[in-house]
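Just one chain is shown here, as structure tokens, and it is the form predicted alone.
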Amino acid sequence: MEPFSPPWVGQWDTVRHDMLGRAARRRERLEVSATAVVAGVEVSPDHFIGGERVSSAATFPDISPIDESHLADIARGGAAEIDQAVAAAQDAFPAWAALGPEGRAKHLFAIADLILERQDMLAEVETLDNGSLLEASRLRLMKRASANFRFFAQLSLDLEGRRWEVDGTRYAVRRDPSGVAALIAPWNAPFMLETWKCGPALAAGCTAVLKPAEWSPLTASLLGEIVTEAGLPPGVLNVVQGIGEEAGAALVAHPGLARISFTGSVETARSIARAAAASLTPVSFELGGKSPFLVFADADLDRALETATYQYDNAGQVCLAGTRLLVEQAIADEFTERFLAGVAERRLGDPRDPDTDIGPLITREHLARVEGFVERAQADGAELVFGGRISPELGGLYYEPTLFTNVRQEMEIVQKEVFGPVLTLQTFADEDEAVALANGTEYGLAATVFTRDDARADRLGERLVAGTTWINCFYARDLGAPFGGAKRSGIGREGGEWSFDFYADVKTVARRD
């Protein structure tokens, strides 16, 4: 894609300057009815509406994983919050989709830069807030963060409506704001999934309406304070904190929503589908994933060993993990042993520290959780091979790497999402083989392969039913790509144009002279 180079680039400076200088201004008028101190920075524990802080007569603790101490308490919001913002939202969209895609992108190219500017705060509060790896969180996430406003405003400017002629009516199709999006963001990553919704959200011109996982809800709040120094409009963007079953069941039954974008389970995703059932709401959903890991004879084991150890990033909590390890049956005991001998050169501990690999679980409910799938899966008859507890040397939330093998296809522990540091190791004997126990779970929302046999990898990238298949590589993402999941990992797919086309009304113009 070519650089996009609007007439007012020249002048970005003085542009940006005038936007900061009337933000700053709406700053001195923004009453905070108090802040909470984290990692050395104020943070508003309100909600964001209408460019206003919003108290609510509940609170909520937030509680850091790390040593579970008291971080804040979270304004609880409800109904009420939610009608203020949706309203905040409506009363700003006509304005916004009519500044058009160069106009909303001086916004949206403000908030990038602010957002790189405070990457080292905003990596900071976050891993005190989700128990994330604070290395990875400050050169990774933040980037990512910062360059989802950056992309989707570019791409916004670049787009161009498909014409075409046939005989003698002119067509022409357009991307039109549909109005306010619901974004639902989990905790995992929060601050970069929720810019990966609120940056496509508004470069279409959509307002919208933010609410944050309860378990991680600090960085949404610093987004308010970007978005208000980069000028973003009052009500653009709204940032409603509380319970799912709470702010988030009265966000998604909103009768003036135009659009639901949702990431986390397949059970939440379910109540999302029935509640925005009610007024045909759209939604877009990127759930669950029991991702298959898939190792043939002919791999180039040390590059497949080193990613395979790598499922364990954040402590397991991570959708696309390839939690199912499938190794050929050929080198399937080099494979074991390599393995173990590799998580046990991982280290667990405080994600502050940067010789940390994993961290710990985001809570005790969540401990819990995983704690269940390791006791049902040993009660399966399932071989757990190592870790299967919390570490007697940290304890609180850090829990083992754990691994179990001799597992059946059937099994809990194969079929459903852990979402932990616990992966299960099966052998195949052939391709066929593979594809079959890869594709032998309710999931399809990625799939990793490695193989050298250039046939075999085009083979498999259309046999794996998965949204996205990497082969010899993880990880790899661009924002012009497609995102989402096949069967019951989600709805619709995010990237690209595929976000602009969920977030207008396409529309079709056909014309005669």
Second form
Amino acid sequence: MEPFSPPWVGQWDTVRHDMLGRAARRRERLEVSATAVVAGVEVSPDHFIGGERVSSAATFPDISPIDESHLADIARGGAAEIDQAVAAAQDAFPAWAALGPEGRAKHLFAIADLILERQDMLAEVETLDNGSLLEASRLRLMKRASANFRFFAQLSLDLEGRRWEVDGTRYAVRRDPSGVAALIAPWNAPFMLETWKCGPALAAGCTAVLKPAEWSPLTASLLGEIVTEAGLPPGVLNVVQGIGEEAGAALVAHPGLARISFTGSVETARSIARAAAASLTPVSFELGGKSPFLVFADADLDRALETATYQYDNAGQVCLAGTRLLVEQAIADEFTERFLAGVAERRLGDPRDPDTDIGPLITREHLARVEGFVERAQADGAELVFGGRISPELGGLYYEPTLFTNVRQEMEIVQKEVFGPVLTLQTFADEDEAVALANGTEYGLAATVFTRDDARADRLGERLVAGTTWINCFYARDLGAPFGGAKRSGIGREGGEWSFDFYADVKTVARRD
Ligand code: NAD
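Starting from the form predicted alone shown above, please give the structure in the form predicted together with ligand NAD.
Once more the chain from above appears, this time first in line as the rest of the complex follows.
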């Protein structure tokens, strides 16, 4: 008996012929109807659907967090544009799936190269769009975005399906492309997170509709030009701009999807799960965190302190940030004193300035949310050690690094993700108490531990409930490692072969002669 083959495999010659024909007809450069000029770069405010720019009657303003200046009016997509994009992705799917890992990898490697070539330009546009540090974006995030295509394309070539035999039956595991993937990303590291989804989805043979966050739409738009120049067949990757409750909601409710990969907040995940339930579309959720940062008395305090002050980076708008400092009582005074001095050296300012360590919050709306948390923490009796206000010198969206002590575990400021530059500091007497405090929220995205005791490090690796636990380090994220959240911080894991398990249909073929 032959193993099941996907329906397009027998039509390979026709499919390939059609694909080559279309590629020949494809323009080398995407024609852009209207553009906004951001950081000296022409950026289309329109959607990218079926390899073409598509506009919408309605638009929404894109504002820079640096000075609240108006950058562009972006196409405001809805159900009609989503229908069009899903149809384009469905049309492109059979030929893309039939290309196989090698055929697909050529395109994905070309995209990775173009991102690297344009990393400076992409970083400049993204910094204006979302206020992240220009240097970090150029040196770290854009390189990572390129790696998101290269790594998963290479892994798709290296992956082997498992094979074994039991009682005369031969078993084989296949990972076949599943269809159209909806990819939804947040604004805090937009291009890095969008490509973290696009790379593996396309490498696995899915076609995709990407919905960028409305507060950071620009670099996703530039991806349209990049994939066109890389020769990606039209419709394989589509970008629909718009508001979450409009374009996002229409996308996740679409019955034509095979997968939904979402990174964002727990609240939005709940509404996506409800929408996905109608078609039973499989979801992968990477959600918020309130991650503990544990420092034991036996730790290398210099390293622990340096890493602790880093938790204010990106103005605290980092899902993985260790926002709950948990410090062993014996060193609490010394830690606190040195932490204050370390944070005082961190410079708040324009993210394009190389001397700046911490930039602005993303929008007025988000600023109001952060202020609400700080006000309620004070009303609950938490003690404000520093910060808690907009910088008097800078104004705008520049919020000072903030620390609360004398907090109780049940307080909102300990339990809920602020997603701003607000940390709490608690002390613990021993390891059991540290673990109880660390695990005592609904989140489980990450945990960081500083200790020199190997046996303790082993125990905590097991006892802390977190998708990722860092011991004596922070933010070490190899693309081959599984990534996701425990408890309310997510559903499923992506990264390495786990991404392929999600985006592909994993099949068992049991066969006898
Ligand atoms: P959000 O949930 O408000 O929005 C995320 C995305 O979902 C945006 O593109 C938005 O337009 C879209 N969206 C909003 N409502 C929708 C709906 N009803 N249907 C479909 N899509 C919808 O989150 P945010 O404010 O953009 O990002 C901050 C959150 O993301 C934080 O909780 C943060 O911890 C989390 N995050 C998690 C990770 C991770 O890897 N776990 C990484 C970055 C950010």
